[in-house]
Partner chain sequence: MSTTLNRSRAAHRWRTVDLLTAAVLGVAFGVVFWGWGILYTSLTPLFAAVPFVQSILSGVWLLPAVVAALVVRRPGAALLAEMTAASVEALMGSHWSTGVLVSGAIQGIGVELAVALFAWRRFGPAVAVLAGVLAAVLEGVYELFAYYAGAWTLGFQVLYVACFAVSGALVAGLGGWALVRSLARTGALSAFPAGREHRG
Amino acid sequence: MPTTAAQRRGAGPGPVVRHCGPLPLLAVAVLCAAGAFAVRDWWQAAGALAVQALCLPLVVGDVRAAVRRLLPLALAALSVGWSTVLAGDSADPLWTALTAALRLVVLVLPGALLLGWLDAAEVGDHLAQRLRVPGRVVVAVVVALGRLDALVDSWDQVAAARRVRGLGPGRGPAGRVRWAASTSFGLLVDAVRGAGRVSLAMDARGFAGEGAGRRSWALPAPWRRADTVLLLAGTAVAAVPLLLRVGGAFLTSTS
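Could you give me the structure of that single chain in the form predicted alone?
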């Protein structure tokens, strides 16, 4: 029996979360995102973020990869905070901006780190065998995740092809913006063409036929003890904003 993706990850060094399957990873990411909507004040967001920061050693394996993954989140949080200061109409715009920025970090941080451990084929195995999702849907999800993983390589190929044709980004900021926009359009065209090729290949292999919903699966999809531990711990972390909000309201009412 071939080894699963979780078994291959668990064989090497890394954080505890490497032993977990895709379903608890997805569940914890969704729960933490939902829990962030309970944040109403900056101190609630700061408390929830502090709890999430304590859990980082259990999730982060490659610090450099984690920093690259979180860089867009940092830019988005700064953008939200700055726009709130400029366009907000609250009595205290600085604290309102801080609350908005921290809420965004609490919302996105767990998912940005946890979803990096997903394996497309393993997601398909667990969706089909644990959740009983129809086979055609599972195959479509696996193919879509695989295409997402290939976007970086496609961007490099499109950018290299444009440079060979003499369509480099130039030196000025305006030229770089135009180059990024045109390269993004080329990436979109390449993605549409790739989707067409994948669709034809799936039809040729019988994925669109009547037997697509009755396929067997080569690898098992076990639910391990680590999955249960992660789900319970993630539920507790996701509940922190709500607990802080309820506790703050209780203290306010009794004072």
Given for the second form:
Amino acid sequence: MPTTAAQRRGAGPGPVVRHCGPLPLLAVAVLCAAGAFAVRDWWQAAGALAVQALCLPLVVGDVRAAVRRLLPLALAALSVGWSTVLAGDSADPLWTALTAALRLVVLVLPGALLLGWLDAAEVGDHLAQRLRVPGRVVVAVVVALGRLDALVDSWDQVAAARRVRGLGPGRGPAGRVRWAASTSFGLLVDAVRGAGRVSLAMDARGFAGEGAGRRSWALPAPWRRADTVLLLAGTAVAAVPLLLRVGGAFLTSTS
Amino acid sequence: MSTTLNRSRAAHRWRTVDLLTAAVLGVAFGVVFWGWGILYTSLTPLFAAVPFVQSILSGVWLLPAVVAALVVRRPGAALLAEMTAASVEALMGSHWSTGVLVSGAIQGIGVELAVALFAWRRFGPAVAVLAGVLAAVLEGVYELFAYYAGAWTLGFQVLYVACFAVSGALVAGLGGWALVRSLARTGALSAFPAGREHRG
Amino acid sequence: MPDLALRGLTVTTPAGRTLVRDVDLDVATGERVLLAGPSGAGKSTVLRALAGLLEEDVEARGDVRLDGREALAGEVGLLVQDPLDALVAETAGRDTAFGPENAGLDRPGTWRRVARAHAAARYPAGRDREVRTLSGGERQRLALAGTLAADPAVLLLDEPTSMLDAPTAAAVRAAVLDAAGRDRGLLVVDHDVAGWAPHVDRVVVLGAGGDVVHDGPAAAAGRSPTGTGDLWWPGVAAPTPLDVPAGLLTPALDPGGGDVLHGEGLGLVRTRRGLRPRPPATVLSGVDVALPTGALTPVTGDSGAGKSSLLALLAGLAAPTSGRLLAAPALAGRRGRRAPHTWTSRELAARAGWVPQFPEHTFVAATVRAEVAVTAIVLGRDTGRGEALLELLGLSGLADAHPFRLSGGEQRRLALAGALAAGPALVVADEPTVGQDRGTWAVVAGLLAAAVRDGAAVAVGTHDGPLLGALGPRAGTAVRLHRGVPAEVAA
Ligand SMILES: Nc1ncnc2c1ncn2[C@@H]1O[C@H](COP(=O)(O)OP(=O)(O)OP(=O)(O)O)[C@@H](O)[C@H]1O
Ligand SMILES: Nc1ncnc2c1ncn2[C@@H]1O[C@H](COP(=O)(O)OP(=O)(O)OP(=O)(O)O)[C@@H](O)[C@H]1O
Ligand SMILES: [Mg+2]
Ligand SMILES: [Mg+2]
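Pass me the form predicted in complex with its partner chain as well; I've looked at the form predicted alone already.
Below, the chain from earlier opens the complete complex, with every other chain and molecule after it.
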């Protein structure tokens, strides 16, 4: 039997988290996002962020790739902070804005890094075998995600064909928008037709058959010790904002 | 002895093309959004002075759900497509990471509610607009609380959701409906009832 | 294992056109049958009907039986034309396992089946190889393995070797024959009757009207059964290219004498974007090319050698990452720009015509007629040429059809018509003769020859030897690639 994606990841170098399966990765990402909802004050967010920062070496393998994944987050945090300054009504708009921005980082950061370790096919195996998500749906989504690269190539092809036929982007923003819209449409047509052809090929290999209900899975979906460790540690990190808030309330009430 | 030989079509069972078309629509929109990335980020600074109306652009994110619902016409198609589009964004690294998965579910459910009201029987422009509005309102409220920490004044919050709803009605609703019609005219939807209705 | 029997298949479109008329076809266990016929005859339609996978908007009457009963899912295995559509997983092993998974096999059984299928299809690379990194021939064999792993009683294949170079095609053909063995039926659709004839028991020919016009052993070498002269029978020589009226393809912009396009030391590095970005790959390096006016320049090489990549550079669709590619001064765009990739879309369209290798992704209009006219309309040129081209290519009867509805061979001819209709001075054609019968082949070859005669520069990427032979005398300096570099450098 060939190796699972987690085993292949584990064989190479990288941070500890590479040994983990997809379900705890997803669970921790979601829990950490949920934990951020407990943030009320800037120092709670800052505390949670500090704990998350301490965990970074366990999660980040390629620093450059991580920075690339986090860049959109930085922009989003700025935009949330700025809009809160404009639209907020608190007495202390700057602190409110800072809280909102930091809270967003606490909410998004763990997921942004953890989801980078996911492998679509592996997620599918685990969802179907461990969580009993219907197999046909899982397979369809995994196959569709697997066509993403083909669709990106197809975007290039559609754009190239339009360019050489004289339908390329004209000058000026209006021309560009029109071009983007018509190229996107070409891509959608290609995608839908491709979906028809692939489902034909899948049916020809027995996907449509009565037996699809008792579909088997060629690769196992093991739960290993690393998964338990990640889940426990991740839950602890996710709970930090809540602990800080409760602790803070306790301190102010006693003093 | 003579029988028809077309692909079998059971009334309620999801065929493979149904599943795959919904999912691939999700992925394709993921790619389209990615293709638009540059366009979209270049527009953001325009809204620096009035961020509360930026949601007027957000209707596009609802398109996968509306289009899938109108094409596949089965319970769950919108949710499947929107969740797939969200997964693409999450895997590629989006602004909101896991948040985008929750958004996907909320938007998908919004559209499902609208088509469910008509028992999956009607798929005209009015239903499409309703679907866009429902999804937009749910998503707008969720965004205000999840991302903006509910820190805005009520007036601005209402403005934000209202802009979202308008965008949902026009871009996702009418736009999605028109998109399905054009797709049908290319013959790409020949496997679906939508393809036969809009033909020619 | 059971015999497959098709009786009285008739397929009609909603518009009332009959695609296939009253076809009977038998494939016995262990029998090998070739289904041939002119382009657009309905061969692919018959295969889909046999697999129970016809589109829903056509009406099909008839009866398919497997040993007198209805076939179960997966018992009739269809391998679709484009291997990329047949592959459903990211790694080779997982892809082949798809059929056994659907059948509910247990894990050890699944992987035994995968190993057997890989051996039978002569799939050479490992189980953990990513599908996307495989060459065309490897993909084709992996797709075959995937079909075999579902253990079908009858194997249906649609043009399994049309995109492959001769040695790879022979290897895939051997794999197919091997894999089918003598305990399943095999039905292959292919234009290359000569290539398959020594290996099949029967040849069934569909006529242009969609009915069976021949069903029997392959003819003796050098002769074709009556009424099937359009096919590539063994020993039948390639037809002479059609004589196209002079002046039909005269370039709208006069490129002047000399080289229309001249490239030195061209290199191309491609990066794949997508979910998991892959490291950049050098697909071309150090390629010199000159496309003289009124000459044909062949671009040849094995599968994956870089032909399509070079042609895309020549057609201005990508920028070379190294080297220089310049057009003739007479063709300079605004501000004197001479590198094709710097031209605006209209400038490019006014100068170049491109026939893509996979035309089905690149149609831009909703009818065949509009597709041919698009460029001429954008440029304000005469659309009469387009109509004349459709007529020559046998597509005028389909002028109101949607390009996506056409058969594989028809789509490719339409792409050629679209590329030539606006009168380009530079014609770049990628595998223009794939999937053509002798009749349509003669037209395609004739049009390419006419473009050369009328003064365009023509670059053709192809593994069609007879085509280059037929166009030979006016050929420019051929470019032969091997793994992205000129073959003489590689040697
Ligand atoms: N769904 C459809 N609606 C209308 N016309 C169709 C449809 N499908 C196929 N056709 C037409 O039916 C004819 C036969 O198509 P088919 O693909 O079976 O041909 P083919 O013999 O495989 O040709 P080729 O060798 O070029 O691939 C073509 O002229 C095509 O335009
Ligand atoms: N977008 C891309 N990104 C990275 N590599 C690519 C890309 N497109 C093609 N390649 C690789 O470049 C090489 C040359 O491909 P190309 O399509 O030019 O070959 P070809 O000679 O036309 O082959 P064929 O005869 O199969 O059409 C192949 O190894 C291919 O895998
Ligand atoms: Mg065909
Ligand atoms: Mg090629």
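In this text the structure is predicted, and so the values were computed from the model without any measurement. For the two forms, the rigid core is made up of the largest set of C-alpha atoms that agree within 1.5 Å on superposition. Residue numbers count along the first chain shown, from 1.
Fitting the two forms on the rigid core leaves the C-alpha of residue 179 displaced by at least 2 angstroms between the two forms. Positional change of residue 152 between the two forms reaches 2 Å or more at the C-alpha, relative to the superposed core.
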